[in-house]
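Only one chain comes next, encoded as structure tokens, the form predicted on its own.
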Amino acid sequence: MCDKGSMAQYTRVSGFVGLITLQNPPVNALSAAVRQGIVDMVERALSDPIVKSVVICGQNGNFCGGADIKEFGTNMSGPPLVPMIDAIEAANKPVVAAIEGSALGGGLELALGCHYRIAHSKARLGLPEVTLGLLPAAGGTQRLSRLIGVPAALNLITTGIHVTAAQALQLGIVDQVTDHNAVEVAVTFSLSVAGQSMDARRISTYPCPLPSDFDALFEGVMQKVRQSARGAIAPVACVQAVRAAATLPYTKGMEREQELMATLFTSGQARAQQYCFFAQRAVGRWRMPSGARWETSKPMPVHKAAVIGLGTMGRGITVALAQTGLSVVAVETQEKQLMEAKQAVSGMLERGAKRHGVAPMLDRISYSQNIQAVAEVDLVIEAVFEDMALKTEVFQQLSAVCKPGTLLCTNTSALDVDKLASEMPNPELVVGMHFFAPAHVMKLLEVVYGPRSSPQAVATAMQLGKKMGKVSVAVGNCRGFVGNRMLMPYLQQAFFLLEEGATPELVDRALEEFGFPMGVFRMSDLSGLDIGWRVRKRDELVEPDMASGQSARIRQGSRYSPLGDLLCEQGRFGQKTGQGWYRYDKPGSRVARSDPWLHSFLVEYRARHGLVPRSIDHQEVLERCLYALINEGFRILEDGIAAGPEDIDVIYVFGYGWPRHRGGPMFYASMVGLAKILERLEHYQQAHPDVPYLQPSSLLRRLVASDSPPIHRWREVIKKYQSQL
């Protein structure tokens, strides 16, 4: 017998087992209809005298991906999760969870309410609520702590990590792991325990195992969590909920879990993190100004790829390609560099493989000093030195060597992709693939299309990025694309703040308290001051240090700070030389220390240029750095370089360390209030008339004039704005 009416299907199998199958593709999320289905079917199985035991599973080999996030912003209808799971746990017949695919969030909480859990060896389990600014609030913090102990539960719940079935077995989350069909194994098992009392299997009745150094443990974890959370409140609430499991009876612990969840649920942070979740999905559905879209542009198959130039970036890209299982031809013309790269790439692959418990993909890569070796590849990524003449030369060689239809990608962070394409016989095959260092680790990829790039070329680069585990964002071609173009005003404002009286420590502290992993000056020391210096020299902004006063700080008609140039002239390139904006114990050391030399250098610099230092507070640092960056974001939307605010936000969260619990620069602007951002920009523009990019963007003015619509409505205003240009 079988009932298919609801989103939970009921079947009686093996004569005596009620099998309940969740049906809500793609991940069987616990929507209102699914919860209602579970409640009805459990009741039915328990009241059927023939049924001796119950098995809960999900259709299409996937148990349950958790709550339905789309319901979060709405008035929740349907049966609540907690009483539903309590009723399963209270059942007087054995209930077994058959876990295939994934049991995440509410899905794992549902499984913890069952009396037994049997997982397929390929299944993954976890409580990732913290990544959405929430905590597991259907008993997850209370039951998991009782089942596997406080330290292990804290680790899972505060990080949101997924564990494999084997790890789950070791931790004690599941009772059995099988390579066979988990549902069949669960059905057989459920019959073997039928008729037994389930009193000893109800996790909510377990005492929570307490470590001896209980207080010290929580103190240490809380300190660590606060440090890594950088202002995010969800991880801290997770620790508090687990503490409640350890110190209170179950019902009181559940009340505390609910209270903490209520605080998080209404917080701006949860909204920001859920926005991030949907924004990440939205950027995959890219479209070009021509109207070409992801649904209609079919990517070309890529089996074999090549990387030209094996410096830091080239090595990382080679590793990332090999790890996706592609054949890679790695080309480096200089022998010494080639030998070093071989060693470095092998090391990176071996370390990565060890971490994931797989074999390293060393045999996927062949090396060559000759560009002819790329004759048979489907796609080439050029990663040579950032120099237009050199890149053009390489591209011309490639178009002579490669088979027709080979996609030519350039990993440039700022150069004109269209200018490069225009030198080629097939400009439609040229796109930018801007990776972020280290390329095999960083999640972001900017895919840059020029006016001549074909939609198929863009689709191929986007698809390849996805295969490499990247978050790929399609962006238009302009100087610095999206990320680096917005970074310029942010960096410049930080320099100007030093000129006006701030210290690197003050600026960095304000940005780190906001939630960035590193402030601008520590970041600059890490990546190397000489990189920006080289770019500024190329742009003819660097002048010999002779003049003083106002004129020395003007370039091409706007305000300019030569501070970075002056440090580089002293050979202070950051961590690699042991001194930059900070000092380090030795070259290559990571610990930034305050540098008295730099402070007296700033005092002399201000005196020489007639600058009177004043006191600068954290609020001004944030407003000037962040609002200048946000304003450039509006200009990028105005110019059609990014399709919508989500694209910019995803780029900043995944590529530039923007704190996820603040959603991204454009989302943050909508939370602060566009009118306030406009008012502050006007204030700073009046105070600094020689800084043109503080002039508020006309799109920002237009949005404020349209009553600051919510962020998901901005695209309509942008469309109108662009059609009137």
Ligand SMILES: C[C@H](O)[C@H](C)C(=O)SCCNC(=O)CCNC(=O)[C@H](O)C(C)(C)COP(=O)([O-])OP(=O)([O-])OC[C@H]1O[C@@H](n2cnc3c(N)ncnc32)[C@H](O)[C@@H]1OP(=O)([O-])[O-]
Given for the second form:
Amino acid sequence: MCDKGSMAQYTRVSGFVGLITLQNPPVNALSAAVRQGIVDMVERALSDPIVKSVVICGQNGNFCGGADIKEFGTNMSGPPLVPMIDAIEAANKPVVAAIEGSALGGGLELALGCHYRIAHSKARLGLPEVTLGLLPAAGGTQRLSRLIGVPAALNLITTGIHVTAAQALQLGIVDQVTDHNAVEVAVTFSLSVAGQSMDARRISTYPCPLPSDFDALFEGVMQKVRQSARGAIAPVACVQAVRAAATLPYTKGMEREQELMATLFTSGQARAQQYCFFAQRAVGRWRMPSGARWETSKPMPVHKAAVIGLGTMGRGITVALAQTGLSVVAVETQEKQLMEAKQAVSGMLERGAKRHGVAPMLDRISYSQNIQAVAEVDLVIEAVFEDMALKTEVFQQLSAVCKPGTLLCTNTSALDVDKLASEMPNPELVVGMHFFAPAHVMKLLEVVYGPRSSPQAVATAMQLGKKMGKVSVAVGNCRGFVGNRMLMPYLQQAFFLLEEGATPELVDRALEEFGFPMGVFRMSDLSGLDIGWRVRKRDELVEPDMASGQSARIRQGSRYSPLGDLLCEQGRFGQKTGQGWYRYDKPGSRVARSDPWLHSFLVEYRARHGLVPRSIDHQEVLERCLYALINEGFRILEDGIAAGPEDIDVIYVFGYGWPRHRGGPMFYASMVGLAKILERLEHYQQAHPDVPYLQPSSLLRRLVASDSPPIHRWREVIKKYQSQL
Ligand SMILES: C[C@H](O)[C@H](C)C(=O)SCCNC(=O)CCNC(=O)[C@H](O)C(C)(C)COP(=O)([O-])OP(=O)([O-])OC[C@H]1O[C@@H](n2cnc3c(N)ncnc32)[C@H](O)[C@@H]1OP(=O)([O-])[O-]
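Return the structure block for the form predicted together with the named molecule; the form predicted on its own was the one displayed.
Let's see the whole complex now, leading with the same chain.
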């Protein structure tokens, strides 16, 4: 017997079991209609005299992805979650959760309200609300702490990690793990406990086990959380909610949980993090200015791939490819470099495999000094030294060796992908796959297409990126693509601020308090000042003669700061030389210490160039560095290099350390207010007319003139703007 139309289907199975199936594809999120369906069907099952036990499961092998995030920010209707789950827990018949696929957030909280949880071995469980700027607010902080103890609950709730079914069993979250159909196992199990009292299975009635070092534990966790949160408020509230579970009776603890959730739910941070959630999914639905789109562009199959050049990036890319299970040919012409690379790659694979409890995939890779070895692969990623002539030569060799239709991808971070393609017999098969160091760790991948790249080539690179576990963003070819192009004005403003009186410490502190893991100068020291210097030399920006006076600080008619060049001329490349913007105990150390030499160098530099230092506050640092970066973001949207603000924001959150609780540069601009951004840019441009990057972009002006529409409507304005160009 079944009941159609509700988003929770009710069926009586095995004669006496009421089976409630959530029906809201693709993840059975707990929308208002699903919640109503659950309330109705639980009532039905409990009042059905024939029914002895109840099983709750999700349609399509997916239990429940939690509350419906799309409902946040709307007037939420339908029955609230907490009493719905309390009613299940209070039931006088056994209620068993049959967990397949995901049980996340409100989905796991629903399962914690059940008397038993049976999970399929491939299931994933967790309370990831903190990643959405929230906390588990349907009893998760109170029930999980009582079920698995405070330390384990703190770890899951403050990190939002997903655990496997095996880990959930070990933690005590689930009662059984099965390789068979979890629903069938749950139905049989539920009958085996039918008629028994469920009093001992109501988690909210459990005492919360108190760790012996209670205060020390919470102090330690709070300190760690505050440090890693970098200004995000949700992780702190999560600790406070679990503390309530450990110190208050269930009902009081629930009140505290709701209280804390109320402070988060409407916060700008929660909106920013939920925007990131959907933006991360939106970038997968790419489109090119030609009109080609993800739905209509079929990727080519890739069974075998190759990496050319096994330096730092090539090694990371080889590891990331092998971890997908693909067979990989790794080519390095220098024997010594090849041997070292083989060792490094094997080490990275073994460490990764140990961490994830899987096989290291060493046999997936074959090494060669000969480019002929890639004749049969479907896709090649070139990662040789960043030099156009060398890359062109390698690509020409590849065009001669590879079988027809092989995709040629370059890992260049700034060179002209289309120029490279133009030298090839099949330019349509050339795209950029711009990885970020370390390539087997960093999630971001910029897939760079030129006007000659075929949609099929883009689709293939995007699909491979997803397979490698990357967040892939399709962007147009231009200098620095999206990420590095926006970094130029950001870096430039940081240099100018030093000229005008700031110190690296002050600039970095402002950016780190904003939420970046590292300020611009500590980051430069980490990546190496010589990298930027090489690029500036290639762009003929580094004048050999650093005579004092105005001309030393003008290039191509615009203001220029030679500060970075001067440091490099003295061999101060950052961590690798033990000196840069900061000093380090020895080359390679990571702890940055203020350097008196650098401070006197700045004083002397300003005097030599007639610059009078002035006091600069954090607000000015943020406005100049971030608004200049954002302004370049608008230019990128004008040029159609990025299809929408989400593309830019995902790139900055996953590749450049932009704090997720600030949403990304473009989302942040919409929160600050576009009119404010424009006004500040105009203010600074007036003060610095010789800095083109401060010239407000016409799209920004256009958006402000259209009353600053909300960010989800920018694509319309951009489309209209581009059609009028
Ligand atoms: C009270 C309570 O305490 C609180 C307050 C909460 O419960 S807050 C909510 C907490 N829950 C979460 O944080 C889990 C979020 N979801 C995920 O982590 C993943 O989705 C997934 C479950 C691991 C599946 O991954 P996937 O890779 O297979 O597919 P997908 O591409 O990601 O998702 C497929 C499609 O489903 C959409 N979607 C996924 N989860 C959703 C959700 N919870 N609400 C609404 N839509 C959701 C997603 O936008 C995409 O849509 P579209 O792009 O196709 O239009």
